[in-house]
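Coming up is one lone chain in structure tokens, specifically the form predicted alone.
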Amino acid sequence: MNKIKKRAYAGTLESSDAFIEIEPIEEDEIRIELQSSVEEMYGDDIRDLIAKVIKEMDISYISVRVQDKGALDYVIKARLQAAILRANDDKKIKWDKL
């Protein structure tokens, strides 16, 4: 598994949107914040998906911090690959990995 580099973000606080920051951990963990307007009804579903993408990408060791307005999986997918890739300064996308 593999560190990111730094603290990102990708994402905005509009409605159908998430706002995603993740950061680099000592431990070697994923952990997941969320703030959903939907927790209640799709917040295990939320969390697996961010757990899956993350995992897809090889990435541990990093915090996720997630304020959701409602977004759609595709959205909160694309959000999360953009801050890790931002988080590693990825020059060459590895667009098998996404």
Second form
Amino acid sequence: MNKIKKRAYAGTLESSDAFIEIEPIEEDEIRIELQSSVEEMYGDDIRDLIAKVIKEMDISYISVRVQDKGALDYVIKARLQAAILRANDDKKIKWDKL
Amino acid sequence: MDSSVSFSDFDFTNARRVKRVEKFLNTIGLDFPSSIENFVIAKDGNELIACGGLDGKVFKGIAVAPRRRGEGLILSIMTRLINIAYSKGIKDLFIFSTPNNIELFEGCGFKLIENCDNEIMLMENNDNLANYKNILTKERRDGNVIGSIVMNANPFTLGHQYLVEQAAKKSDWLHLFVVKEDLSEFKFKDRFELIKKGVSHISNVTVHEGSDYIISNATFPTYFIKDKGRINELHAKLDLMVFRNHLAPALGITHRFVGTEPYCVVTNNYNKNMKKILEDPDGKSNPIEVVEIQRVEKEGRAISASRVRELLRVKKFDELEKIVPATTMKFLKNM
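Now show me the form predicted in complex with its partner chain, since the one above was the form predicted alone.
Below, the chain from earlier opens the complete complex, with every other chain and molecule after it.
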């Protein structure tokens, strides 16, 4: 599919969670903007993780904004997947692919 | 966070709960902001410990009881407010507050637009200002004198027309911004159209829709300002610093034109602040020269939009004809 249809978000700003907003963009680009309370230690890992999830879901035009409050990897992954599924109104979720 | 904390939201129709929020804000030294549509509160047992509200695209009245600060309650309140705003389709959000809260709201994904001398600040939740500046940059025109006018024109009079004509004469190009809010008697759409029609004979002017970055005093929140005598000054400061540091550089604006204000003390003070703030040689961006243009008079009194509204109420169309252009007259007759 490589594009998302609309703006969507998932998560919360609370401790140990992440608030993720995604938006479609015109350029063929994956734009990641991260603000994390653990930037010093894990900033790059989180960015890698986000890029990986986006790639796994076959998206190549997307802007992602993440407010991370020290969420664990699988929380970030789940929040991002949820946002992307919401952005595409996916009713038939292929759970084995996630 | 204590597990006995519970959150809930409600809207302005819930008078009993709204009253509780008002009392809570008053106990911690804040006024109750007018016109909030949606509220979020946190309670511990039956005690209100934090709250926040949404008015259009502005978050207002966000507060945590002093002894419950540092627990992250604000993050839960903000998450809920953002959810409410997004579910209403409002995606551009703003916070006006005192600058000691900048870091707090940065932790919620908000970005600073302007901090005026550590007295008042404005933040937004995305990159809208940068996008808006890009749009403005496309409207840039060459010239030595790039003039600007900001007007509400409620509605457009011969006085406004004269101001635009004089400013256009003194400028290589003139950018005219129309304040974008619908709290005036005339709706934005109508004010905008009447201005466009009323200046269509002037060749070197662009009429811009105002944006969230031209802050109307009708939408400027004041509940957190302790010294009520300074409300107008702080509003002027914030509005003018955003104009000078963000909008003006995008368009290369060098001058701002304004009509002299003989009647209204508030506007007169605003004009004085304008000179001080836009012409200050020590700002972050180039100073902008403020040029006052003598208001045009008709039968011994300056033409004003408030006079037009007065005459319209008593339907004195023959009097109106003398102080509004034909384009506005046509609109008023068909109202």
